[in-house]
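Just one chain is shown here, as structure tokens, and it is the form predicted on its own.
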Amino acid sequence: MQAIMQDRYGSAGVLESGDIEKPDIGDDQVLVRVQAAGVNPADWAIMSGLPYVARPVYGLRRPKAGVRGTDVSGTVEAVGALVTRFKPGDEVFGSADGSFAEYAAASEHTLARKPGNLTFEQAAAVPMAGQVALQALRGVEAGHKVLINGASGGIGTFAVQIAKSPGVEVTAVASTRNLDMLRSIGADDVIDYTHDDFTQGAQRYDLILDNLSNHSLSDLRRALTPTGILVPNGGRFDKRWFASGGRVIAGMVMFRFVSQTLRTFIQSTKHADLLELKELIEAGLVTPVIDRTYALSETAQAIGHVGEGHARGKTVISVSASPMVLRPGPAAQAIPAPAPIAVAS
């Protein structure tokens, strides 16, 4: 099978296409014939070996995992002896080991059946970004004012839609070119950060999801209500040693002495969260926003594009399709979902 491999850390040039054997699967694993794979900033970070403090996890001198990629959508090819949720032929999405390849192995607990109203490319955009947004926004309820800083990226576009529920007011912060797109996916208010600084305004928010880390913690606290919640999610991989880790530690100390809350979490793939996202998608409440779609042979360009930090919505690799690449139009948009599909109980 064709796969995108890496045997050293560095820029996109370290990625190579090669022909390798299909992965073996364990008793609780599923072999997925990959149709599409989502690209995340984490893929760029692991490719680069950043932050350095994470190398004991990635691999000290070279990546432990030779094939890149995590987000996946595709068709079940085979199942292990203990797998009960899936059978060959099922269409699935979720997380897998080495999804930038024609086949990938995954635990059955990190997969769910693909939403019926999404293409494989759309479904591959959901797993990591959708789950980060879902987990970050736990507890948002009617009457809350929520602000998403860095709203036009992969996590941000999911967060705007997930936060948007009856009685919740959602404010999205992005650059000028992305404001109309954010309004189209449900933002009640938009702030152009090239002209206005939300931390200096009069509005206070019950929850701020900060995907950029481009404001001081003190300024972010000023924009919160007295009992507001700050969810820091900025990777800051330009801080090569610790990324945003130092900032989070400083925030944990600062927030211990105030009535506001700093909520930290480590994203993890959960079958229950994938099912929740599937229900939201099939109900027409959430639709992935796709920036660009690349062929498998163009994975290096796809990761480079995401690493630049200006992707609108998600970048996706189409693995099984023809080499034709879908390029973005004047503005990235959510692909309209068909009529809602009833979700089986």
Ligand SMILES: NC(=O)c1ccc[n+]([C@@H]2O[C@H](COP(=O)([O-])OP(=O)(O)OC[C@H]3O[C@@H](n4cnc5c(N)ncnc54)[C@H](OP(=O)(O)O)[C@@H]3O)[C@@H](O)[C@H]2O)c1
Given for the second form:
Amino acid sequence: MQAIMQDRYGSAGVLESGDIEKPDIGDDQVLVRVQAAGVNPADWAIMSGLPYVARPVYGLRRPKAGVRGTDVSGTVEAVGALVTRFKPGDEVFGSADGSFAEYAAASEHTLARKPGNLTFEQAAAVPMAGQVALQALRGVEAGHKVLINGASGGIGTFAVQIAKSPGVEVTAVASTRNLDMLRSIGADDVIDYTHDDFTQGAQRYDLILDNLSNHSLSDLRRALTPTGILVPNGGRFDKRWFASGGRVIAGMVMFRFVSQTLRTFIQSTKHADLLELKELIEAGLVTPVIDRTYALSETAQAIGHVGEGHARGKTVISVSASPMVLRPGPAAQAIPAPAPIAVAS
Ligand SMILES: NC(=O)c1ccc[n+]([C@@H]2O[C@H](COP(=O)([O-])OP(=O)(O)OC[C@H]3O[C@@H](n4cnc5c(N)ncnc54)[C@H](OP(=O)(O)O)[C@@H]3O)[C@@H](O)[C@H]2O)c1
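Please show me the structure of the same protein in the form predicted together with this ligand, now that we have looked at it in the form predicted on its own.
Next comes the full complex, this chain leading.
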């Protein structure tokens, strides 16, 4: 099978397309024939080996796993002896290590049936970003004011839609070109970060989901209500040793002495969360926003695009489509689009 592999850390040039054996599956695993794979900043981070503090997890000198990719959608090809949820032919989405390939193996616990109203490309956009948004926003209820910093990216576009429920007021922070898109997916208010700094305004929020770490913790606290919750969720990798890790530790100390709450978490794939997302999607409450779609042979470009930090919604690799099908023109136009949401250029 074709797969996108790397045997050293670096920029997109370290990724190579190769022909390798299909993965073997254990008794509790599922072999997925990959139709599409979502791209996340995590793929760029593992490709680059950043931050350095994560290398014991990724692999000290080279990545432990040779094939990149985690988010997946596809068709079940085979199941292990102990698998009860799936059978060959089922359409699934979720997490499978090595999803930038024609086949990937996954635990049955990290997969769920694909939402019936999504294409494979749309479904592959959901797992990591959708679950981060779901897990970060737990506890939001009617009457709350929620602010999403970095609202136009993969996680942000899910977070705006998931936060948006009756009685919840959602404010999205993004650049000028993305404000209309964010209003179209449910943001009540938008703040253009190229003109305004939300931490300096008069409004106070019950929960801030911060996808960027580009404001000081003191400024973020000032924008929270006295009992508000800050969810710090990543940031850029310009601090190559620790990324935003040092800031989270400082925050854990600072927030011990105040009435506000710092809620840290590391996303993990849960079957129950995938089911919750599937229900929201099939009810029409959440629709993935797709930025660009690439062919498998263009994976390095796809990861490079996400690594620049200005994606609009999700970037997806269509494993079953060739570049000829996806080109010319913006690739996403070749894929049946999510009807209600258009990303204006
Ligand atoms: N906690 C966890 O377990 C977990 C799991 C997955 C990901 N993460 C982290 O979550 C973060 C967000 O991930 P993602 O997938 O949403 O990233 P993404 O898709 O790359 O989104 C980046 C978005 O940030 C916007 N942005 C850039 N500068 C901004 C600014 N100054 N103010 C407001 N928005 C700005 C960009 O819009 P413009 O083009 O307008 O600049 C872009 O739309 C990453 O740091 C990632 O590592 C954490």
